[in-house]
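This document starts with one chain, in the form predicted alone, laid out as structure tokens.
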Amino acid sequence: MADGTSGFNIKPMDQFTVKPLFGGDVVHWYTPTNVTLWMALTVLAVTALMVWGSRGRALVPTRGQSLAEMTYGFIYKMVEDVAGRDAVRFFPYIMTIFVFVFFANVLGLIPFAFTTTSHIAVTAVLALAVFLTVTALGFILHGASFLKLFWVSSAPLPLRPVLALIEVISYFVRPVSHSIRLAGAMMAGHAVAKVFAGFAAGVGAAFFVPILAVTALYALELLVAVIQAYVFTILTCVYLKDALHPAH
């Protein structure tokens, strides 16, 4: 172009900007933002599925009831298989985590929506809640014996202090990896999709090529949204198992 600028004006990271809902540019902790809106919509979607969808409790279930029951059974079996029968009492908490992350991921795929799980502030709170809950539970149930989680008694005695240090570091890194994995996957996929969508507007007659790429990427992002909700939840079950059975 004559002014030396590129014909493409793609800003893939703009979609992650937190904006006030009612004007202005300053965001305080109490300011309703697009994050607030889409988190509220996520809660409404969860409520619609688990409460409204299963309100009839019919012997011949409706589609909504079938979906709610399938989700319930899937997560129940995950908790039972990964964390054990004694972890089933914590099923409501784990179920809540799964449906919230799942709907937050999927709603973020709607055009012009905001993906709340692409922000580390959201995923870090979820991960820290899991970390603190599991740690507190471990000490409540086992007291000082919970520290056996860091002591690899099956290893040779000279190696045990080194392994204990590694176990302590890896334990406290859990909320970091737990949160970054989800936020990074959501942010990366949406950023790439925005780039391809920008190409579609600037390649002229060959616009169909990036459109096909965006369509394929959208399908992949839907799969990633489901997988990331599953991974976040199954890691929660693994950490819960450590709290219930801390000994190596």
Second form
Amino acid sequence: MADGTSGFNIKPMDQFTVKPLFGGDVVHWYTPTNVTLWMALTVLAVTALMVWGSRGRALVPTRGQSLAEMTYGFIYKMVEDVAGRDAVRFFPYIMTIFVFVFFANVLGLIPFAFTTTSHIAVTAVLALAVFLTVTALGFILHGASFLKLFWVSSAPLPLRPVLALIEVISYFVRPVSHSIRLAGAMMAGHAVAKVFAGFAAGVGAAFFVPILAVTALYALELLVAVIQAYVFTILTCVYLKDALHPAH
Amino acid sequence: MDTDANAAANGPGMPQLDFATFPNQIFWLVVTVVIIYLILSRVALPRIGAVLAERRGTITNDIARAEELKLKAEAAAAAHDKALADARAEASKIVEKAKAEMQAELDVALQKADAEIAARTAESEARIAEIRASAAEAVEVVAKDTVHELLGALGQKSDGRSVNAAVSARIKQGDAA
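Compare with the form predicted alone: the form predicted in complex with the partner chain:
And the full complex, kicking off with our chain again.
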């Protein structure tokens, strides 16, 4: 689409470039980059919602406090319903994952923003952290009997080895799908929005058509941002449930 | 794929696959997530949890108190109903009694009045009888005088004694008729 020779000069992927904030070309591991900036803004947004919003500690909550309480209650109930009552001790970790992904996704929708969760490096670290923690937790809590997770005892005996193979493969695919789903959804939406925006500059008098398309797409992207945060969190809960209750 | 075309046209291709930026992203991600975790677990979550627990407690207490007050109100309503029924019974008793007293008084007064009426009637009858008797006497005298006068006017000598006897006989005859 953007082959340089046409009238369109669209670079939909440029928005994902990691750049140093204060000049220079080299990105060291410690360099403050646009990643740093937007992650810092995510921290600010989380603090605004959860700390500043609940500062009144009111019995009858204000609007801000209601939002903080609703977020708290939403994730708390999700952990309780999906992963079980004894998973509630992991609630702070799951809450951290949810608010980080949620605000990173939503802040990324601000025009000219950098979407940290559109990078596989970020989502893969999160997904791997979940995967390793859950696996370690399974072995710590249940020892070798955690492996029963792969042994479908309700299936006929001859089928069990085959099912076990499938279960093991699907178990190790989890972090891959977990991370690529989020990064892919965020990246695709932003790239498409950028392409439409580029059309608006290139098509002259018909500019309103792509602008309307971008507007509609933006609403869809907002939905995707929220849903992907929800999906990432609920999958974390599902994996945690497997570690806590490995028996099928 | 698009990415290949981009890579050809724009140089870097997918920035997501630029592994040189991975350490930077991972470092800042870890910093961010740790900060968010500390903010949530140290400040936000305990605070919100405490507020929610307090609210739940307050609501439970309020409901219990409301239940208690409701029971009290029901007891008060029952007492009120009972008092009302008692008062009503009392009132009807008083009305009954007053009615009976009035009836008794009325009976006495009626008897008295009847007696008086009977006495007056007897007296009146006696007077009427007296008047009637005197009237009859007067009629006899007047009749005798009239007969004497008539005889005198007709020029006949009236025999006082026979005239009187005849008149008396006629009057008695008239009374009998």
